[in-house]
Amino acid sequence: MKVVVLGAGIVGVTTAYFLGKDGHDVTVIDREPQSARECSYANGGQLSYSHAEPWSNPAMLKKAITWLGKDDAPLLFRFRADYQMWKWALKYVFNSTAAKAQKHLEIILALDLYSRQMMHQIVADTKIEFDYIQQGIIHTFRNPKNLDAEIEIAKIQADLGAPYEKWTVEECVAREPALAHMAKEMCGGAFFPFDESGDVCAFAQNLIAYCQENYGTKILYETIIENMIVNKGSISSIRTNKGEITADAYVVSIGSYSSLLLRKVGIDVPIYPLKGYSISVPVEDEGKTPRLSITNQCERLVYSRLGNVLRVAGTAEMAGYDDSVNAVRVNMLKKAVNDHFPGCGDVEKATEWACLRPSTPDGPPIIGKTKYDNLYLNTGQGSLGWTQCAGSGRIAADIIEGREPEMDISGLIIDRYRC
């Protein structure tokens, strides 16, 4: 079967990989000159399989209200006259109950753990390089109440298959000596041994090259998707700036722009961008730079070692489709590096990045069929695109192939919003 995948980000590329592995004739379309040049380019690097708590939960909603108007808040809403933004925000509030948060945590964790399994399969089969570290992730805390709250969530996740360890400050520093400078302000930490880290951009670009070489996958870069042409309940072609492209099946994996394209053919998906930021600091002192990936839960920042670079990422900003870099928020990241890992590298030499994370109001992505018999979705992974890409890609390929996915996908399909 001939399949066109719209989008060469990490989710589109892993979808193309599994489709190619299944023997399909795959073409990938992307407006950029390379794969993984937008949201997948410079994320936090974490494969955080144990990070399943959705942003839509009562505690985060309460904090988000107190953060309104604060330019340096971890979660910032810049409300404007945008109907889609307000509709998404109302759905976010609706989903921020304890019961719904618990349900969505279970769905997200199931996908995360399945993705871990599929990622290990991809790495074993392809042997591609991407600064892969399989040594867990440490979550650090200043406030004992916040640490206790994290442990309560970790206990729930442990019952569902994601182990954890509660560590003292001394145990955190013993495992990651670069935390010594932070020790005086820490109260302890939580360690998640299943978690990993790696360079998402290197992975995506090396994987698509593997697909081209081994499966004959075709890539159409610098090709702008303008519309999908509908004919008798199916998509007959994709209209681009370089002409029309036809296939037997089509998969939409263009991140935050998925909702804009899909609305043109009468499909309303509640995906809206939440802008995230990162900096990549060249490492100058190995001894002062963390080797393990770290999540600072107080500031909601993540640190990952990617070769000779320390990647620092975090914050979420609802600002429409504006992907410009906000100096205030980037300076937050630079200050955090200087405060917590002084001397590891010169933050003024860091490259700066902002991206639009395709976020759903409840947390889980949207994967599966649509009202058109040959149009499929694999989008809305939000800040967990890197974490969930392998599982999401396998599920999408299974659905297109007509196989029953290995995990329950009822919490991932678009029909969950039709109630």
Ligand SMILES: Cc1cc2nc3c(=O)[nH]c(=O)nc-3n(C[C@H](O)[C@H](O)[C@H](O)COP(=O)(O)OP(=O)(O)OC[C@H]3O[C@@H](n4cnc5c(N)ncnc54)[C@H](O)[C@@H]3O)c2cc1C
Second form
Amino acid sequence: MKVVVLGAGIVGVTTAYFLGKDGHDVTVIDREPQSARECSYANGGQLSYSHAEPWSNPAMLKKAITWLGKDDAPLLFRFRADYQMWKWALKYVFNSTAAKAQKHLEIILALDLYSRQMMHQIVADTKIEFDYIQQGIIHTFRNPKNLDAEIEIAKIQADLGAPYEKWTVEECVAREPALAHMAKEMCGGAFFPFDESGDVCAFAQNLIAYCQENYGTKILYETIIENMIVNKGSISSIRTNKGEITADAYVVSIGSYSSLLLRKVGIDVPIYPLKGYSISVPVEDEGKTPRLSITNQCERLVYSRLGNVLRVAGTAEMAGYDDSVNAVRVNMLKKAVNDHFPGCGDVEKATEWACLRPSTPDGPPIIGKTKYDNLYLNTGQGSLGWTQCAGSGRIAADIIEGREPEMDISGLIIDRYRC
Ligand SMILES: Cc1cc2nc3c(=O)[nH]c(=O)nc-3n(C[C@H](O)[C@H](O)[C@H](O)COP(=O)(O)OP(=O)(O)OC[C@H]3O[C@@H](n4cnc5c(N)ncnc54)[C@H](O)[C@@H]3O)c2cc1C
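Now that we've seen the form predicted alone, could you pull up the form predicted in complex with the named molecule?
Everything in the complex follows now, all chains and molecules, and the chain you saw is the first one.
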């Protein structure tokens, strides 16, 4: 079957991989000159399979309200006259009850753990390189109340298959000596041994090259998708700035822009961009730079070691489709590096990046069929697109192939928003 994948971010590329492996004739379309040049370019690098609590939860909602209007808040809501943003925000509030957060955690964790399994399979099959580190992720805490709250969530996750360890400050420093400077303000940590890290951009670019070489996958770069042409309940072609492209089936994986395109053909998906930032600091002193991936739960920042670079990422901002770099927010990241890992590298030499997480208001992504019989979705992975790409790609390929997915997907399909 001829399948067109719309979008060459990490989600589109892994979808193309599984479709190619199934023997389909795959073409990927993207407006950029290379794969993974937008949200999948310089993210936090964490394969955080054990980080399943959705952002729509009672505690986060409470914090988000107290942070309103603060330019340096980890989660910033910029008031705008944007109907889609308000619609998304209302759905976010509606989904932030304890019961809904628990249900969504279970759905997210199931996809995360399946993604871990699929990631290991991809790595074993392709042998691609991407500064992959399989040593777990440590979450650090300053406030004992927050550590206890995290442990409560970790216990629930452990019952569902994702183990954890509670560490004292001394244990944290013994396992990651670069935490020595930060230790004086820490109260302990939670360690998640299943978690991993790696360079999302290198993975996507090496995987698409593997697909081209091994499965004959075609890629149309610098091609802007303008619309989808509907004919009697099906998509007959994709209209681009370079002409029309036809296939038997189409998968939408254009990240935050998925909702804009789908709206043109009468499909309403609640995906809205949540802007985030990263800096990539060249490592100058190995001893002062963490090797273990870290989530600083106090500042809500993540640190990953990618070769000779320390990637620091985080913050979320509802600012529409503006992906420009805001100095206040980037400076928060630079300050955090200087405060916690002084001497690891010169933050003024860091490259800066901002991008838009394709976020759903409940947390899980949207994968599966649509009202058009040959149009499929694999999008909305939000803050976990790197973590979930392998499981999401495999599920999308299963559905297109007409094969029963290996996990329950009722919490991932678009119809969940109808109830
Ligand atoms: C600061 C930050 C840190 C993050 N850290 C992590 C992390 O540590 N771990 C994790 O799991 N996730 C993380 N994420 C989330 C993760 O990066 C995203 O979920 C993921 O990259 C989304 O991938 P995607 O393929 O859906 O979207 P994208 O990577 O944005 O890909 C979409 C593609 O569609 C193309 N496109 C869009 N519109 C059109 C059009 N009209 N025509 C043609 N092409 C089009 C774009 O060029 C792009 O290549 C982070 C995100 C941010 C912002």
